[in-house]
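The data below hold one chain only, encoded as structure tokens and taken in the form predicted alone.
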Amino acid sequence: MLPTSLGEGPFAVATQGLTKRYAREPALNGVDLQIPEGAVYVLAGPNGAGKSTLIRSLLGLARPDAGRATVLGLDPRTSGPEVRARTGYVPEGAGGAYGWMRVGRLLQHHAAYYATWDRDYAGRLSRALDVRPERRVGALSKGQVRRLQLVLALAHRPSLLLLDEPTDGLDPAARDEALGLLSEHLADTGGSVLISTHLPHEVDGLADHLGVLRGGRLVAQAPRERLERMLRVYRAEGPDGWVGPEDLSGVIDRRAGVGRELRWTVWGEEGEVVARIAASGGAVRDVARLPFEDSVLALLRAKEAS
């Protein structure tokens, strides 16, 4: 059985059996997220599993349809303005409705709504991610706009992040100074980020927790120690004939190697998994850690997931 509750908190987000439909297609499900406070939290899934629609409705921009959430000790359905104003937001896209604009206007008219807004620190962002201000906003390339997102997203040091997407359209450079501005930002602030993703690998470096979202359904969150110390792959070999443990539960995926190898991903404690399998007749030959990037394919790929 893959986790989905991280305990008892404290929260800087919690939501409890979220659910959003689009005509009769759920693009939510019942899904309970945690967010601890000061995590930098990972919501891994592919395009279309909901991570903008929960996101969304996290700052009161879209309605469940059923369950509640909290942002930062609030309800976005009734304090939606308030979690906004406390909180830096990047959105899937790079539209906008200010197209019109220089980029130095458009940070004007941001700062405007924020009144922690930093100016000195917009502008080292802006030096550091080269948002210029004389640029007008409509002509911005999608690398540009999502690098200027990032600059109004951090400006006002909110102590909540929801960055969606936030290195999509970022050459490897961009990227790594972006992610290496975010890592600074966390340590001055000691706040909280949610960061969705279809490319687990980009962030790797930062997330301390992984949520895994398919099909609207939060299918696995955990932290990053016990992911690392639960989710492993399990090389063995045994006699001719020889299929492994009836009784192996936790496996998440089952290949068969070369010769008498068999092969299981396997959530679990490792000395009991091990026991089980030597037990049922076979050697086991190796015992390996998942990358980042592999374990949220595997539980993707997991029957819970289906």
Second form
Amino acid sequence: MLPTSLGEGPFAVATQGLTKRYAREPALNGVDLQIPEGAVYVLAGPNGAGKSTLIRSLLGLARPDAGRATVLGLDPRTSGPEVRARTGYVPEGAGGAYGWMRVGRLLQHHAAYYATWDRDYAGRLSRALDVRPERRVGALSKGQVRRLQLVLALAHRPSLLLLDEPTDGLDPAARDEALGLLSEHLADTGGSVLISTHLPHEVDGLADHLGVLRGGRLVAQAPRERLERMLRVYRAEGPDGWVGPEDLSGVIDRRAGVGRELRWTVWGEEGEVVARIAASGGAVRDVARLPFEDSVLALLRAKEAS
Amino acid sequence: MRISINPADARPIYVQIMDEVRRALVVGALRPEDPLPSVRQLASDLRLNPNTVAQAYRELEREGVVYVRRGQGTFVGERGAAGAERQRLARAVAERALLDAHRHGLSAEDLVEAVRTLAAGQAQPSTADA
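Return one more block: the form predicted in complex with its partner chain, after the form predicted alone shown previously.
Once more the chain from above appears, this time first in line as the rest of the complex follows.
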């Protein structure tokens, strides 16, 4: 019932049946991720859903047990270094490497590695995010590391950004600044972005595609406009004992409202759903699209069988 | 011109931007031949996807409210004069109020009557607008 394919592309990232097991537990289970070129794709899901494993597979940092991935036209299993050179990556967590290095030295190190590194832009990003070159990397707080990672990811103006919980550990002011820098990056490059998050409301204004990962499975992915058109909450009231239409398809959630009111969350064409509810004897009082975060919650709760 | 966006609003974000531009025209904050902020600037200020801002500008251009000067940006057109947009904005506000009335089980007549009574009993609320 829920949409899982975005059609023909062109895609900056596409995987087919990507599967990864740790011990016996599947961390990724047949994932067909599709990130259209130029999209801001938000990958939502609870902690442990497999988001980081998926991103690491795209960079050739984790080896899938089955399935394939194409990233910027390359296969990350055989062309990992090329993929990483053309991608801006903010990894999960603080990362232990380079602790002894000064921040400024680490920036120079990256400048030498990336052919497209823009020194002026790196300087502007560092000032905007208050990243200080004289500090030692190992002495930075979690939020400071995050800001440094954002500078490192953006300063070579990559055509693909893979951001794993990029706002994690940022205080509200730094988060706001980082989102503004991402907007500018998008306006300047027209590039593609994957943002994994368990706090989707933070990236509400940027997202134009949503994928929901649960237990290693991509349970839904769709463009934002399709999501907003198809996923809606209906409130209706009916006579005493009214239970609504019996075989309404696409129902994600049904609950009693106040008094004789019933409330459905449905994936479907609004006209059809309203007609079905009306035909069963109810008066539809309100049809509303869900806020972005509520859409994610609804899709996460959608029944496994659907 | 100060544009504000509310993610919880029922209107899609690009529609909210369009309505905010109309509002700025009606209150006189924007006049014909004034420039709109660049897509990059507005997207960055509001932390939005630039495509969303571009979509709002395209729709406003299609309606003749703004026009694009090659290489210079987007400007308010003659049709964007306060009078012309007044009606459109009033319709948009009325539409939202009607929807809300329906949600509360009220008819259009109930709403109109309440608005009349309120307007008669009340001086224009002062809205100091930046």
